[in-house]
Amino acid sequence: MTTLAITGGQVLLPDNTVTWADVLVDQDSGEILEVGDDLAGGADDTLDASDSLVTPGFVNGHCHVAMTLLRGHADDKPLDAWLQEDIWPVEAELTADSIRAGTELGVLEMIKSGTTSFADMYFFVPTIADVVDKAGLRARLGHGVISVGKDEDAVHEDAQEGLEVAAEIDGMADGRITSAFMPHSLTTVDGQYLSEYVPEARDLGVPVHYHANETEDEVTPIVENHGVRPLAYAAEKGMLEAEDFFAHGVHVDESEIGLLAEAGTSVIHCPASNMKLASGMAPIQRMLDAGVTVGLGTDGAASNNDLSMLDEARDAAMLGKLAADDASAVPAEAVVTMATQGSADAIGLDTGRIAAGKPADLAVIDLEQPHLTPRHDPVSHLAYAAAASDVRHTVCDGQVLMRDREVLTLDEDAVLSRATEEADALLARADD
């Protein structure tokens, strides 16, 4: 067995207290030991922790992760217009190379920022799983099935490509690597489609995932043309079963919210996204005051634009409060709860929580800076005040993957340029 003492520090522990402890790593199985005290002894490697705080790695409850491309093309547009006119046109000029390129840059960005796993919806997924795989990092990944602008034979095949990934993918990279099947949502893939492939994921056993009530407009031609409430639509279609998450639910009512604390289904907040694009404020205070799972996603970095969970936690304690007309409303601890276990929770992953037997999935944030200082409370500084570039060191299954912030799993220097390379041949192609 070899063994990985995180030393020096402070550690957050489940319940978002916060002791004085070293974390003893098995990197063998990726999981933690033991937390307590002096642990260093007879460790093979070691992390330092002195002034610093360790938390559970951030979980991305939803993402486009080849969307880093797109950061700053296209901005200050509501969601419809954004999509058709500027967005969509692009992502029929993706290769594999440019999601590969994209990809890359959004795992690295992530490392750098403590996120250790993520849920992603976009296309060319087996490269996306490939990347995953080499940098070192955990994700459920799916296919994002559309049926806008289709005739029917395109839309089975794309549905088809949608079980067949999930199948594909499934449980590689050691299992850091899990799968779910991903209708876009509700409004762009048409109803006979979720009827005939929905069941065929429950078959496959994978979880379903999707974006849903996420402007006004994905909620009024449901109803018009159903008679129902979106997520009353969904639960006819078969996708409000108790391991299936979606993103958004900026628009929901209270008989929604009910339905989802009745199913168990997990909603993945996406503040940064939600207000860049003017959707509205989600209800995250009567979510969780009802049991809901709630958990936080960046969205991709085209609509937010980074790929940080540190500012999402921020982000979502803020934009709590507004929407909920109440200072008190999504304190501190409920967002880096999101942040952690309730994002591993909704999208199916059993991390977010430094405790022994649990995935050693780690980040160790630097306190010893101006904006942290004085130390009054480490959890308000984690939702209010900490910045992606405090992290120091990330660890996922029991690796790491940066250290004193030198990502050891990808090149930095050729990841920027092929970034750069793919983005501007990327955007080129569009415009021809």
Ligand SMILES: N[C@@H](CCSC[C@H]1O[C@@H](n2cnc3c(=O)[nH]cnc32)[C@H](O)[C@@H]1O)C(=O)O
Given for the second form:
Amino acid sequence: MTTLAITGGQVLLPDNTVTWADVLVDQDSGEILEVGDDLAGGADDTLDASDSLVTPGFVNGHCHVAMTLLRGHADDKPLDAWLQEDIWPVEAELTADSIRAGTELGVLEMIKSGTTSFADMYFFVPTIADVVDKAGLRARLGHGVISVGKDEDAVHEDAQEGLEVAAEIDGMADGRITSAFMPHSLTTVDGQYLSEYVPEARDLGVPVHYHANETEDEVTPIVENHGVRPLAYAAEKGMLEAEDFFAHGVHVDESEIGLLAEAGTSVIHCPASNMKLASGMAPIQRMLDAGVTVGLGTDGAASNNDLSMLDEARDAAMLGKLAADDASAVPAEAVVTMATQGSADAIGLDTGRIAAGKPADLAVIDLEQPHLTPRHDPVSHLAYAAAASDVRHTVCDGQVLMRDREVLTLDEDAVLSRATEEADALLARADD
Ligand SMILES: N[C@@H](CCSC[C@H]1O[C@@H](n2cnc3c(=O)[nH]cnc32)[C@H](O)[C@@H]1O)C(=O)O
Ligand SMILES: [Zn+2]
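Now that the form predicted alone has been shown, please provide the structure of the form predicted together with the named molecule.
What follows is the whole complex; the chain from before opens it.
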């Protein structure tokens, strides 16, 4: 057995208490062996966590990772115009090379901000899976399926690709990669295709991941055409199973919150994207009160504009209070839970908790910083004050991906220059 000890720090436990302890990891199985005192003796490798907080690696519950290439390309627009005028025309020019470069950039940013796993909906998924495998992260990946603007044959092809990719990549990278069927949204995929393909995803045994109730403009046509609220419509289409999860859930009423609580379907809250596209304020405290599983996601970098889960946690707390008109709503512990166990439970990964037997997915945060002094409450610091650049070490599946801010699985300079080149070439093709 090869072991790794993370020593001398404080450790965030699953109940959000913090204790002084070492963490001992079995690097062969990728699991946490023990959390306790003086575990460094005899370990094959050590990570120093003095003056630091050891947290579960953050879980980004909803992303389009290669959209890093479009970061800063189209800002300050609402969802519909942003997608139709700016994003989709450029995405039509994506190639496997651009996806590889954008994904490398995205996962580099994730490792540097303590994120160890994520759920992603995009194109060229086998390429994304290859990058995730080499970078050492954990992910649930899938191909986004859309029917708007496509003829029937093209939609069937798109949906088939969604199913085939899900079957092909599930279990890759020693199980670090899993998959889902990913119809883009309840309005961009026509109901006939949802009825046809969601049962096929069930047969494959993969969950369904989609966008729902993001803007008022998405709710209205469903109510008008189907006579029910969007999540009741999703239930009719078989997309409200316990393993399913969707992004946003901004415009949901009490009946829909009740449906989610009953079905066990999870919501991935994306506060930065919701604020930037002015989509609205999700009623997160009401969902938590009803017992809905809520995770946290960045969405793509073009609507955020970064992939830091620490930023997202702060945004979630701030927006949650504003939405509830109550400063005690969505407190620090709630957003820390959402960024770790909440997202992990939502996307169906057994991670997000530091305990013996759990996957050794960890982030070590340097607390010796002006903006993290004094240390009355490390959980408060995580939620409100810590930044991506405070992450010292990142560990996934027992492997050290970043040590003292040096990323070991990717060549940082090469990733930045390839991404810049591919992003420039992509925009040039779209301009032609
Ligand atoms: N196969 C599909 C691709 C869908 S991938 C997922 C899509 O979600 C888009 N996207 C990113 N953020 C959001 C959001 O907040 N709401 C809805 N769509 C988004 C993203 O740009 C991408 O086009 C096709 O043929 O177009
Ligand atoms: Zn999205």
